[in-house]
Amino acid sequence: MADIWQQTLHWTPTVQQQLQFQRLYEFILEGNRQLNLTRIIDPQEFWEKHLWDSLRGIAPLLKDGVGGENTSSPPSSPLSLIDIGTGAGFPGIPIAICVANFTVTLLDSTRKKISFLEKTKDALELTNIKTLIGRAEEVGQQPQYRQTYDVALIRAVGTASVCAEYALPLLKQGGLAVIYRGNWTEEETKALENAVEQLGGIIESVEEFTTPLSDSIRHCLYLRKVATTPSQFPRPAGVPTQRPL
């Protein structure tokens, strides 16, 4: 896959990173027996839909190079990221493997999944990963986490407006929320604008791209936090999904 990494992300994993990706795949297969982590277990599908897709979402952050082979030096300033509703560890773990000077917090409300991820990060010797058990609605109201992160990642968690309500309160001013989607339309962008504005953000860009093996259409929404999120957001647990902005 080295050529595809280089052509699509202008980055090639080091031998060490390739080994970590392989071990991550083996850990996911093993963990799947107890935890039903993912339906994607075919090696090529795993590479495309979990590894490549995770890293493609942060492509705007990688333009300065990420310290793998055939790149320039890593981004000069270390960034603090949070992966909301991380599940099996995507996109957070591949990103932590890819960029060693990014600190990645994996947030999930399921204790068993977090326990699995802690074992995985230790086995892969990923010292730049932290874990956090909790619901995004509650964590977003806690002072030690609110307005703390440079980047919030959210993938396969809910509608875009719900994702925005989870992510923006956790960001510093100027921070970036990355919402991973499959299909997306211009009408959906217009509908999302009002919700994002209420949360102190703007839709900075929407990127459409095609996956390299199956030619599937994917989108990433990039929301920039430009003002303080009002204190009532995120609303209590369950409310964002029941009454989306």
Given for the second form:
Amino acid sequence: MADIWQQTLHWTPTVQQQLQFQRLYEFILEGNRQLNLTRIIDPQEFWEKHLWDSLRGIAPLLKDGVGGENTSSPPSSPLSLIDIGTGAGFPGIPIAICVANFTVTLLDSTRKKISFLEKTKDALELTNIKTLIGRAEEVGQQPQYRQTYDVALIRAVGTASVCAEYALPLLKQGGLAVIYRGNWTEEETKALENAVEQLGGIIESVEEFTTPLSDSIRHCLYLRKVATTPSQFPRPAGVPTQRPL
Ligand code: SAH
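Show the other one: the form predicted together with S-adenosyl-L-homocysteine (SAH), since we just had the form predicted alone.
Below, the chain from earlier opens the complete complex, with every other chain and molecule after it.
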């Protein structure tokens, strides 16, 4: 897949990174026996939907190059990221593998998934990963986490307005939320604007792209935090889903 990485993301994984991707795949197959981690187990589908898709979402952050050993680009500046509702570790783990000087916190409300991720992190020797058990609604109100991240990532956790309510409170002013979507329309962008504004953000851009193996359409929404999020957000557990902004 080296050519595709290079053509689409202008990056080639090192031998070490390729081994980490391989071990991640094996760990997830193994973990799937006891935990419902993912339905995607075909190797090519895993590569495209889990590895490639995870990294495509942060392409705008990689414009300066990721500083891998075999690129001539300067290293990316160190950033603090949180992956909200990480599940089996997506998009957070591939990003931590790709960019060693990003610190990635994997957040999930399910203790069993976090235990699995702890083991995976140790086995892959990923010292730039932290894990956190909790609900985004609660973590977002805790002073040690609120307004402390440069980037919040969120894939397949809820509707876009729910994702925005989980993500924006966790960001520093000027920080970026990356919301991964499948299909997305301009009407949906319009409908989301008011919610994002209430949370202190703006919709900076929406990127559409095609996946390299199955030619499927994907979108990523990039929200910039431009003002302090009012203290009532995120609302208590369950409320963002029951009464979306
Ligand atoms: N992001 C992963 C997993 C998506 S499944 C991927 O794209 O493959 C959704 C995950 O979000 C589940 O693991 C679930 O436990 C977690 N989750 C759902 N609501 C949450 C909340 N409010 N706070 C934290 N985690 C949540």
